[in-house]
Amino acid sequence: MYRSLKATASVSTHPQAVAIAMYGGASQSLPKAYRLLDRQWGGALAAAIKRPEFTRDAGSVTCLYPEGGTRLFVLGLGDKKSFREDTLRACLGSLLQNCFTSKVTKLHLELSPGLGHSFKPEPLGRLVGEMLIVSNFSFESCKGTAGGSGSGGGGLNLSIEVEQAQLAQVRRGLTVGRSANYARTLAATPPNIANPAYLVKQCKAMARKVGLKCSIIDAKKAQAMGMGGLVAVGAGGSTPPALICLEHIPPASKKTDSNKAPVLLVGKAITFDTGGYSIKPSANMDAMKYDKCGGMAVIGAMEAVAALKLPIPVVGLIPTAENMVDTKAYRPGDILTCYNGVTVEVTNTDAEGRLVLADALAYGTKKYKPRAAIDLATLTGGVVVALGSFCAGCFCSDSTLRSRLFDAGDAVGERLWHLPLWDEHRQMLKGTHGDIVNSGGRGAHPIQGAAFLSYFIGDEGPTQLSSLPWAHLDIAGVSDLKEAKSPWCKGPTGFGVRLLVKMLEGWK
């Protein structure tokens, strides 16, 4: 459920609350800034950062209501030398909450001159739509008649009053933090309804909607084309799995590369994870509805590229798979041939998210030629061991496609960490009866995933490393929440949505 929001430029229209933003320490002046604004609240606010209660620490939002005057928020941005802009977008997501209990319909944003030369207006603007729509959610379409109204309810329409020079990013923003709020609605949606058929009906409706080209390939298919590591993966789930692919084909003009070879972007999609045979333990198994979270990213920044109309070509392919324990269910010590003809001997059937990729990696990489591919997946619990919940895992061999995705990440909040894959971690993999294994134990566990992958990589054939730009990213740690922390709700982040989006809108 979503409470309407909507962008305007600044003018003289009353706002019922205006937004300041102001960096903490000792000084108890008023910023010069702020000076001929807070006249207009009758001092206000000079009279309230001199008493010893208010705070500016970073995160904090503070309510000030001037005799007589507008309501004044105010966003407390820390210390300056340490500032990051994960602040502000907490603070964002607060103040966003304080507007709707406070039934604040019309809020006014001066945040500029608080923040001095930190921020051109444009990525201000751009930082201010996403946070305020990706502040702006919460899945209750699965709510009873016992669940009351919840956080989300009121539809309470909100007006966000901008300067001129920030209106069309913030209009930009709000694009790309809808996309990601529907890759986080897909993505919390259970398993019971969101099932590999129910993506692929999803996705063909959005298609049509923003005008992606959209094609399946379904079990039957798969099966003759030779990608065993789908079909064996799915064989056991409620419905057949299936390869999604989404095709954004820019209208040819000078100002597009629509001729060009497209990026290609791949996210696993597990709808659930049981383990299969090599099952999971019983605790927080019921979260293993996330282990979709990289085909949702992949969706929700395919929507968001055709919105913006993006002047790249792109491919999104979603290898979607239900991973369950049953007679038809692939098991410990099979051996898969995947696409590329390599064989997988199978030694934990709880490896199946790298079986799926292995397919759509290598049917794309050889069908669209792309420029450079990128994968999205909740692969290995042992990247969540090595870098917590604070960034997803980045293997990439290419210089300058790992730093537009670290530059992108960067830019959105959505940061990345760089880990190593050698040949060494290849040659773990080596298989006894088959040509590689899908597990080689628990030493470099992250590096493993992304070795097997190396695999299903280019033209140049499986016993080497591809000269294809190509990064593999392990989101697990990233995907989902278990505990709400502003300006994200418990639950679902939509990591990767706006790092794409980022990434593409930047491509030269």
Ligand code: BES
Given for the second form:
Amino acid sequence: MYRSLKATASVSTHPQAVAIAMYGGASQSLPKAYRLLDRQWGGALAAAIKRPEFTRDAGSVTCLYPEGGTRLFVLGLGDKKSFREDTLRACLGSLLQNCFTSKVTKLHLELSPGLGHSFKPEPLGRLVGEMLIVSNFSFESCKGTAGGSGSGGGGLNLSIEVEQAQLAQVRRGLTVGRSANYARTLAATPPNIANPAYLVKQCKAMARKVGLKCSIIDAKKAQAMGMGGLVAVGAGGSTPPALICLEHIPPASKKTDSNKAPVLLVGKAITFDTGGYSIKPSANMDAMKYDKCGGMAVIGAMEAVAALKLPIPVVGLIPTAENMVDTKAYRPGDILTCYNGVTVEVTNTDAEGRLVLADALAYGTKKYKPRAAIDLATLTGGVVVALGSFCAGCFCSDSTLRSRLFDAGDAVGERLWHLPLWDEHRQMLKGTHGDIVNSGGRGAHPIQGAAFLSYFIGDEGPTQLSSLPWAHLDIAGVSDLKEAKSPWCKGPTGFGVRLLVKMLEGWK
Ligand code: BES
Ligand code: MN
Ligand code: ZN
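Now show the form predicted in complex with the named molecule, given that the preceding structure was the form predicted on its own.
What follows is the whole complex; the chain from before opens it.
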């Protein structure tokens, strides 16, 4: 269910509802802060916890109606020993739905006493801000006359009240959450609308709005520059491929890092992946509109980086193409020359993501001389087989960059798992008539993807694993959900936006 949400955060009083949090388990005692508050609720909370049916199971939200009007939402945190922040995220998703149903427009959050003070106000505020926004996402713009009276039923101006120490981070969380939802809106937009030309238009408009520099390397230019991968993959598409370049240049000041090398983000944006002549089976092919999610994560992150005016230069590159079957389409057997001169024998036109990323990575690392490069891509079905849908696969041999990514992922609940990439994996890709093949047989699919990309990182890539700190995130398992799971609805998750922003905010 979705209604428009205008959330603001303040520290004012007189709420219509208060939300508190409680662990489950044997303990029947209330934290002191709640005991004091319970006086104004006439002891309703103390009475409730004596009742056997009063649940605080992980993820539950229970509504109490104390005398005097103020409603009380109790977020159930479950057993304290097995608590994870995802429980709180799930609670906040349900809490927002409760606010909609009961038309609460002023909500006071008093979660700290229940969570315990090891949960600091700032990260708690951030989590609250992000989750209230992302849990309200839904994609309605393609609903038509058979859509019913609309699940919407009007919007809600929700103002949230939090303690002063949380406020700044709640607000940042709202901003980052909106960017994650923007990435999800683009991801959900169907492939007959969201083609490469559409993404170019969207990025130009977004960049103008938030103050990013946006330049486009169109298909002609890409051809002239030697981007043989991007051009080949997009050759059969309904609109030509393109490389979208977004740049965040922080205003120069003592505090900023603007004279330093940027962080480079690269995201795969295949607007639809049929597999090309190595065509995919038809079952679930519709989900291949989500093959642009890596690129959408970069677009969302760049929007937030600009909105938050982060003091660090960041470049976002989004190679976009549609992988179709067409007389103009590329074929198995074609040999392509990529931007850095590496030639690729196409053994499988369905291994297209790595071909568009190859040019973007080679171009990005050469042109911008970044201090680090991170790419995100729905690159392989193999990573879904290996890791399922609970984390993304992370390839990164630089331990500093890896810590930055893992710490940020843990902080926002976008989990990563480390996978190996060795020279042996690079050898799997040796070509017969070209330098390398784009798919080298059955073994280690997700690693082959990473190994392929490594040929396009920095100056050394073509001959050996580069020393440039680089990470490849295979997000094929996490970029869309087959079923709703609070705070997430079915569909795109925006995976990567919150992680990247968190990482860039903390970059020292
Ligand atoms: N976009 C797919 C990967 C994918 C599969 C994403 C399932 C999400 C869900 C990618 O372009 C692809 O087709 N990969 C192939 C690579 C193979 C041909 C080497 C794969 O994983 O099977
Ligand atoms: Mn493919
Ligand atoms: Zn693909």
